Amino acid sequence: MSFEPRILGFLCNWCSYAGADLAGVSRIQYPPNMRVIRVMCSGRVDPQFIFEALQQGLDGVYVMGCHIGDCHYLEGNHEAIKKFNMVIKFLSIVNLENRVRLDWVSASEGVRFSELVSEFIQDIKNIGPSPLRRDCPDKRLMEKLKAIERAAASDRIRALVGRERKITEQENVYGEKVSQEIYDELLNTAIHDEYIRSRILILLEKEPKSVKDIAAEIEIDPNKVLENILVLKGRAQVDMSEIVDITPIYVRT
């Protein structure tokens, strides 16, 4: 039996919230899965709800946010984008990304929004449950995305989102751009780090571990199991609690 997908939906209420009713008013058919959440505008949506959302199991998200150019207001959908790009990447350290799409939808798209709409719950049937449904999650992935959570909420990321515009497409504190390739690069390794680093802290949660033992866990070198750790002994987030035989190991403080 073909499983039925529970997907969250975001809609903007300007464009693609009118769009929605006005598949209602024309009585466009579309599949029930997605239940939705009114927002004012797709730049609202905090990364961190998308996280969450994925947490509670459920098997897609969907943002909707009015065409770009059309944003109710001026530019939030332009944010939407940044935002959005960036869980995608850290969902790409899960596997998860394709679990959750942004699009645009007017308030005069109701086919299109049926459209869309039957397309992403036809693609997530495509590809299965959520691998984080309540019956049986998988706690290993759990994990991970508290850490991705944990991670897109740092100030470093969140701050170097709330920038990308600025810096990118306008000019920075210098009067320069700074070309996207060099914001990627940069936002990339911060993902990367803050991520490892996330991993690390819930790990050392759980109990006290050895550099060894977090790098067997997250499966990546020692050697940057370390470096991150001396990073996060300096914002003093971990310390180093004993000396067992020749292994030192790190508590959360």
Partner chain sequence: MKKVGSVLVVGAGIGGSQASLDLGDAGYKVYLVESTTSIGGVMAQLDKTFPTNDCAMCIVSPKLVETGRHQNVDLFINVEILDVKGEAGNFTVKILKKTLHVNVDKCTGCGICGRECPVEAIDIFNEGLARHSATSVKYPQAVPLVYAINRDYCIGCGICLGVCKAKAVEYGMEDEIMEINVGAIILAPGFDEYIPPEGNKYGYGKFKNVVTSIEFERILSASGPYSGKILRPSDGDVPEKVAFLQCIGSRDYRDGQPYCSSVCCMYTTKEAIIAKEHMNLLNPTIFSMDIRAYGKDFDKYIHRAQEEYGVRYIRSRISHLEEDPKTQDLIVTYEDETGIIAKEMYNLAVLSVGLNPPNDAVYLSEKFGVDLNEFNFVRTDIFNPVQTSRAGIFACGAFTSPKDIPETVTQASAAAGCVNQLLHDQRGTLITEKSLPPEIFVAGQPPRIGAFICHCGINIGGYVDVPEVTRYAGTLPNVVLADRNLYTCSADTQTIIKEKIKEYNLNRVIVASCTPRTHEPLFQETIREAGLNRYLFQMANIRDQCSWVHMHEPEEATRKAKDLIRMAVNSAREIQPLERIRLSVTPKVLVIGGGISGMVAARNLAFQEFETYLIEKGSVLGGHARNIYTTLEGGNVQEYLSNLINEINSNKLIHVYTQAKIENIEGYIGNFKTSIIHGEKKEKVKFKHGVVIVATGADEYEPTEFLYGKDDRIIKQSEFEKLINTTDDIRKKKSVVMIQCVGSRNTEHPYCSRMCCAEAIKNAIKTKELNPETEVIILYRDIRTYGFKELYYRKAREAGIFFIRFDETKPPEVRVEKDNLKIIVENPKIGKISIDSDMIVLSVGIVANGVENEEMGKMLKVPLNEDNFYLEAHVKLRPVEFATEGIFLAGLSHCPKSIEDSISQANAAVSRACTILSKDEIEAEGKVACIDITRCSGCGMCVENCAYNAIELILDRRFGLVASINQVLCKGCGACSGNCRCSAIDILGFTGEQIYEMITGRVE
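Compare with the form predicted in complex with the partner chain: the form predicted on its own:
No partner chains or extra molecules come along with it, only the chain itself.
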């Protein structure tokens, strides 16, 4: 039996949704695999929506907005780009980045809409079903994706993503401007750190563990685990519950 992907589309009200409507009334043919949620602006699509859709076992997520320069809210699609780039960086950790896509469609581009949707659906068919489909989800991958969802919502990540243009395009009080390359390095480091910390927190929510046990489960160096444990202690998210045979045991606070 051939695989038919299940796709969720977030379409902006003013352009891409109107483009989809035009494709419909013009009877332009494209696969019926995508279910649509209309949003007022592509910039309003929270990354959490994308992560949650993937956790539900959907095979792909498509975000569509107005072309750059045509946003009814001036810079909404610029916000969408920032968020989407962050989503891609996170999903690359678990090799799911090719299951999401961002594109622009105007209200007059019914043909373009149908072509983009058809292409994406074919790409997902080539990739295959999501490993998180409900009939047999990959539990370890699900746990990683939940850690990603939590990490992406952290204050550190939201602050970095929200201020990207200000950081890279405007000078600070000392007349200095951060290059895009340096900003990307900062964001990549923050994404890696917050992902590891989220995984630690999820493990400690299940039961208290030692640094060695945590390191074995998430497969990183124990010294790195300890570094992140100390940061989480500073945030009052983790504390030491007891010492067993000189080994500290940590618990989620």
